[in-house]
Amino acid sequence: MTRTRCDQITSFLAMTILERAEELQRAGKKVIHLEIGQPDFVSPQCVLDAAAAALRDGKTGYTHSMGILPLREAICEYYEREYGITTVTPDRVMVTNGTSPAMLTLFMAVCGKGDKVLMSNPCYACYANFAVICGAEPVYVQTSPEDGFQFRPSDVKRLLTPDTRVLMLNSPSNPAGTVMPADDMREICEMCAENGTMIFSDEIYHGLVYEGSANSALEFLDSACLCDGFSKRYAMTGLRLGWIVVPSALIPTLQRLQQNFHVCANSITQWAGIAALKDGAEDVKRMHDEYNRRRKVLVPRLNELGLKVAGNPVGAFYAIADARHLGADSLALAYDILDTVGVGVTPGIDFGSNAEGFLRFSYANSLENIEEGMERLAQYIESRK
């Protein structure tokens, strides 16, 4: 059989662990889920009401392939309100069925055979697969746990070449939950612009920062391409709604791809998205504050257990911790922890070779479950002595 690029796509191990955990649950075992970035909150009431109203009003047909204009306008208002950016206009925004399809469409529009895509090692597990499916080659910038697995501009500069088509930013980051310093982001944006390298910035965890603030790449480079969405801060993961902001020149290509492969984003959730942006601030703050409370329990507890947390996880809802003293194979270790004490964690190898031996923990679960998960983990570590 002829091989295709699909044969090069790796599994998303966070989902693999989740699926194994669900098997154990069906067999009657209680599992504490710290492996998946799934908010345990119900979507804000304004979102539910807007979705229900859209259904009642029969707004169930196709929309414009770019997304309904009121939502694109609301997204523009968001950038002005949150970052003081006034250059985002509706003609630069495309609404998508979640942020993952947004990123895939963006990679398809820009990358081809022979292109290089710079990304951190470790990084979100799916970035490399987005590049590979388009024929591009991932090139990894080595990062360290001391830096919270964030880029150092000097390391980026050494790897930039004329073939470097894209550099992938992610702040707050998955898997480490760290935030890139503003000066570093500015420097990286400037050197990429000078090299003719495009910036793709995954900003899905914006709005979930507990100390300081996160910068949008658009603050430093108007030609940056952004992906964001409603899944994380609005607890709308299953409603599948995201967006892209790009330079106007790229829109015709993105629109053709959208028309052919996705047609348009879900009509009902687009109306719900407007409500989230306009009326969801109090709900976001409530969830934000609760995540922060959980973070302040999880991170110290991991350190107490001898699982040193990388960097300063002040954003998203993740911490990644060094478990190399428990085993060099993080996938085998994650399976063993799950099967032995019923705690789901994500193996570091899912995110890159630099995170092998680390485990990622999500605090998008209740404080009660986090505390129980830490007690079970303590029992597991004690049994290994």
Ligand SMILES: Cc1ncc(COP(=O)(O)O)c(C=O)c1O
Given for the second form:
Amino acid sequence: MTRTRCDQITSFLAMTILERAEELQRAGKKVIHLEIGQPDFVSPQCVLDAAAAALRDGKTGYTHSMGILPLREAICEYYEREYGITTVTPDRVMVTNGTSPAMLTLFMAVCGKGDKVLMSNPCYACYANFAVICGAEPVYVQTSPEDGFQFRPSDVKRLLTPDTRVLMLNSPSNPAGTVMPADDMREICEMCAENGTMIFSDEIYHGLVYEGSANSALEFLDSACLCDGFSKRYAMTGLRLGWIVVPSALIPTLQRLQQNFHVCANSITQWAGIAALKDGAEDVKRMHDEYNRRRKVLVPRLNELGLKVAGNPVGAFYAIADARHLGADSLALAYDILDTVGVGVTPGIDFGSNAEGFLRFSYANSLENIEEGMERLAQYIESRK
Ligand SMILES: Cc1ncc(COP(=O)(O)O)c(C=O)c1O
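Output block for the form predicted in complex with the ligand, input the form predicted alone:
In what comes next, the whole complex appears, and the chain from above leads the way.
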């Protein structure tokens, strides 16, 4: 019997595969991890130094619930530097313990029973659960591998109703690593604004774009709500630091939620976040260039193996590839690949029914491991002939 909304929250299959992979490793098997979306780099030295200094200086108390002012100011400078956006002021920014709590708090502030939340099928596995825990209903915009699983404005338009409270954007995207064209994003932002639908844009993979550039939803719509964080481009996943940018009118609600449910973000990592934003550019470039080198090996290799990559993966550190000829059930296939040749991959079904039969590959792993992973995958495919 369903007693709370928690009963409707699904597992995150990437973690389920990772846990199985770790079990195999404990039993002595060498596993190549291409399932997990976690940078394989240590955080930049400036981040480590700033965190150590903050600890040494005893900056261990609660901070302002919105986050320390110098960090919120550094975030505003980031928008000006990266996108030429000058309208983000510290009173519109709230610092959180990662992008995930940012999204949860934002969904809680905005969504309730009867609300519909548009998102692409496939999309980041947790989006639907953020909507569900607030009593809102996820509504999926169908996408195709040819479009890199990014939705088209015309498909969004068809689904907009008076109940559509939110549309979720994610460019560069997880799972496909694709970037939404600027004109599509503009058109979607405009039609949503006209419909009274709020834009939530998860921009966590900004800074990791290898061809062209990604747009922030704020470039097209000043009322767009952004969720972002330090996990990916600054390789700070475990430090748990993110932020929200919203219209000022939403801040009192967000702040009340933050005060009650989180109090504030971690004080030490907030100081480290300032260092990342101010002094981390060279490290971001170093990691970016290395991901790009790996991408240029992984993507053609997948295609050569007959695993056709969806769209043009020019961002994040993922490619999602069609493996339907190897099995219709991507979870069973991912387990079989892991058990047979020791390569961890994420089943497409984790991200939505349109990605069933696909596998997501993360290139947040060394070139050497990616090459070995592809070698093992080739053996697996050969053994299935
Ligand atoms: C699209 C997307 N959004 C958000 C997150 C979570 O980020 P954080 O570590 O900041 O909570 C992830 C993590 O994989 C992600 O892929």
